[in-house]
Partner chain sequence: MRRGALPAALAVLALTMVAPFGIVALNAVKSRRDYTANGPFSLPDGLSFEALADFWVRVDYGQKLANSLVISGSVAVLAVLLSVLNAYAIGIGRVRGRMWVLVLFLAANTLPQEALVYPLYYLAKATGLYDTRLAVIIIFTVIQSAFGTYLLSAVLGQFPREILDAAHIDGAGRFRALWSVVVPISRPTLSVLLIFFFIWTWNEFFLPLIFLVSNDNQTVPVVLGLLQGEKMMDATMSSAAALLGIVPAVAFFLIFQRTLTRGVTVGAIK
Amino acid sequence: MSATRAGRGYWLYLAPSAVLILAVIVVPFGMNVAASFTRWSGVGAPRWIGLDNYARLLRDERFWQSFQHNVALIVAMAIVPTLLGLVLAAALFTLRGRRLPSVLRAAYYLPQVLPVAVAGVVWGWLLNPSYGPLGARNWLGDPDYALATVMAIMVWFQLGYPVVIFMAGLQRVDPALYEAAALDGASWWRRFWHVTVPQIRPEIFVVLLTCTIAALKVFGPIYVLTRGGPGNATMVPSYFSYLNFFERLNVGYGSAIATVLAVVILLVTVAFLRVQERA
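Go ahead and give me the chain we just looked at alone, the form predicted alone.
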């Protein structure tokens, strides 16, 4: 079979995925971009206004404030879970073969299995200032504490994902490296820093990238826990877009927010991949 005929065979296998991507991602995104250049309530004919929605975004303090909250959530959902997950995975891997590490790994991963709505309702009950066992203060209702409280919940929610990925990555590390380091008198911390971290660097990049994207587009936890409040204390771009799109019926403006958020996620992804290639 010639190379040309073999290539045509590959395209046949790729066709279903290409059609799915086109129908679920490309076409809706194109429609969203088109709507961002209009003033539209969702009913009737949209009116073309060019770049007015984007000019409005540049002057909208709530929009920029929502991105600042996104940065805080990247810390809570990507950086902190990755660092804690590295240490916990290395510690659990050191104790492999015993029952306790398997139980702890399942416990860390349990929040990832829970639906976001269920986890949010449980935390809302725990932190309720009237009857919650942890409601010594109105954690989610006080603008000074709401974002920090959401960040703490998201660390709990995200931690299991890097632990599982890193433990899977550690399975492929050559045990001889640890044995050689131990014979040289390296402490656990030095083995962790000079063997574990370099050996599972690809997994670290994957976890950081996927968790950062998850933080940028976070919606469910904010919707369930605070709905962007109190005030704008926990507002994020995805919820700000939803608010304009569905509640205020500013479909064009909500589409512009969603478009900017999609472009930011795309740029962050490209930057991560470039850094990973050079590392």
Second form
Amino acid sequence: MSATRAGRGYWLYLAPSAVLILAVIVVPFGMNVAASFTRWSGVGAPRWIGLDNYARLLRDERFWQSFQHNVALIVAMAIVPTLLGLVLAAALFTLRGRRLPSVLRAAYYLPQVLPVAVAGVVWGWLLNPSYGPLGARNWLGDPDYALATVMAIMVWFQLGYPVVIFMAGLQRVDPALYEAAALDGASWWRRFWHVTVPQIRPEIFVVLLTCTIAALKVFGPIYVLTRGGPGNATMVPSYFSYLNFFERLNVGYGSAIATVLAVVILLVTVAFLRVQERA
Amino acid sequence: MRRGALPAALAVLALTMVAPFGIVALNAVKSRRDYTANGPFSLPDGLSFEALADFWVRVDYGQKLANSLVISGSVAVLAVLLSVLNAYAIGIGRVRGRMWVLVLFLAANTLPQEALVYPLYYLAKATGLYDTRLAVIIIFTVIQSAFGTYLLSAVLGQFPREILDAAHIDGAGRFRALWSVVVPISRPTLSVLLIFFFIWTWNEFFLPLIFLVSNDNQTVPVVLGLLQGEKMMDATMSSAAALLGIVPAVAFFLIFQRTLTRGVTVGAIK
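Could you switch over to the form predicted in complex with the partner chain, since the one displayed so far is the form predicted alone?
Full assembly next; the chain just shown is listed first.
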């Protein structure tokens, strides 16, 4: 009897969050989904149009391009930093001494401490074509280079995160494994591939998942560096929805984009967790 | 590989990573004339705080720092409080259906802000909270505590039962047990969360950009993001702006470095 009563009493502690989550997350998300079935400028009554916004999305070249750019940013923000981070963490781990590895690690991590919008301001200045130190070419204003430039900046920004996490993971690895591999005459690369990588697999999953989600949500650097341009060259779904909400007053269409983005993020998360469970 | 080649290569990469910080700092303290005459890569021929002062006054940077501090500080404290209450019910109270409650919290934290922003904007306007720091504080308290609940529930799930039983035998009620037993013992984890919430909120851009439109309410990232690329900014003033955005972030990093690295890894391994 006391156990059930105890369980019931604890619900009280969830009450403040229940109210807040309802007001800030559940109801707004529901409203967003509902708005995606309407034509609405933000004022007046929304007009129900069923799946028209989604049908329009499928035909909208800008929308498809924005998702392609998102894939490019997943490469720049998740895949490249993870691969480089693995090699760097393993290399730092083989360095002798304590001081040098931690100083180097801090240097790689430094960009990560910046607000991502400030990182954008830094690079916007460095690359400014009229007065920036690296502005010899209009890197961000040229449709042929803009996306690649944003990708390079994001690699710079993200690299430190996997390095820190992987180095922490490596401390768990039993040194005997490396000694055994060395006795067998395994080269550095073979030890890396057969000892390091399998041992820190949990960390690799976490990094890939969190960075992929971050890449899908990316907004700050796009807003600060290129505003999706030139033309459509760096458009991403989050900026595309923002544009529809607040500049074009196509709230219904913006909501449809945001809903699709939410579903994609949900699917990616579930897929990762599934694979992780099996691994 | 030759000895010394590896450390050298790693050091070169480290220098490349921090070079933008150096170039920004170098040019933020140059006079305009110096910049025009000698370009961005020369050492400053004397310290000039002209650009920094110009930018500071122009955007009322002190006010922006204060806004960021108030918002991030409030969110950190409130979100830790909420996380503790939730995690107490889930981790120690083991309420029924806690798995689903946790899934809801996790979803609340992963949902893209784009899928909440317009309704939140609409609701804030309807309730008179639009363009107030309070609106941003409430929203981020919920988002951060959703993550905090997830992490802290796992930690409190391992909480030693005997200590709680002893407290109950001594006549402590549930709230007493939380306040004078669970919270003090979990202090290290709570302080990691507090620092993380503070820094994450400090770094936020998207929602503050939309909610804080008047000059008096803007945060540091918002004011910098809005000014980026503006015609009135010249080379030294832009670098001064970038430096003023970098300094607080790097200061937090240096102050909290140990907690942060510990926290990043705690978060990673769940």
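For clarity, a rigid core is taken as the largest C-alpha set superposing within 1.5 Å between two forms. All values reported here derive from a predicted model rather than from experimental measurement. Residue numbers count along the first chain shown, from 1.
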| property | result |
| --- | --- |
| Per-residue C-alpha change between these two forms, Val27, threshold 2 Å, rigid core fit | yes |
| Core-superposed C-alpha of Leu266 shifting 2 Å or more between these two forms | no |
| Inter-form CA displacement between these two forms at Leu14 - rigid core frame, Å | 5.6 |
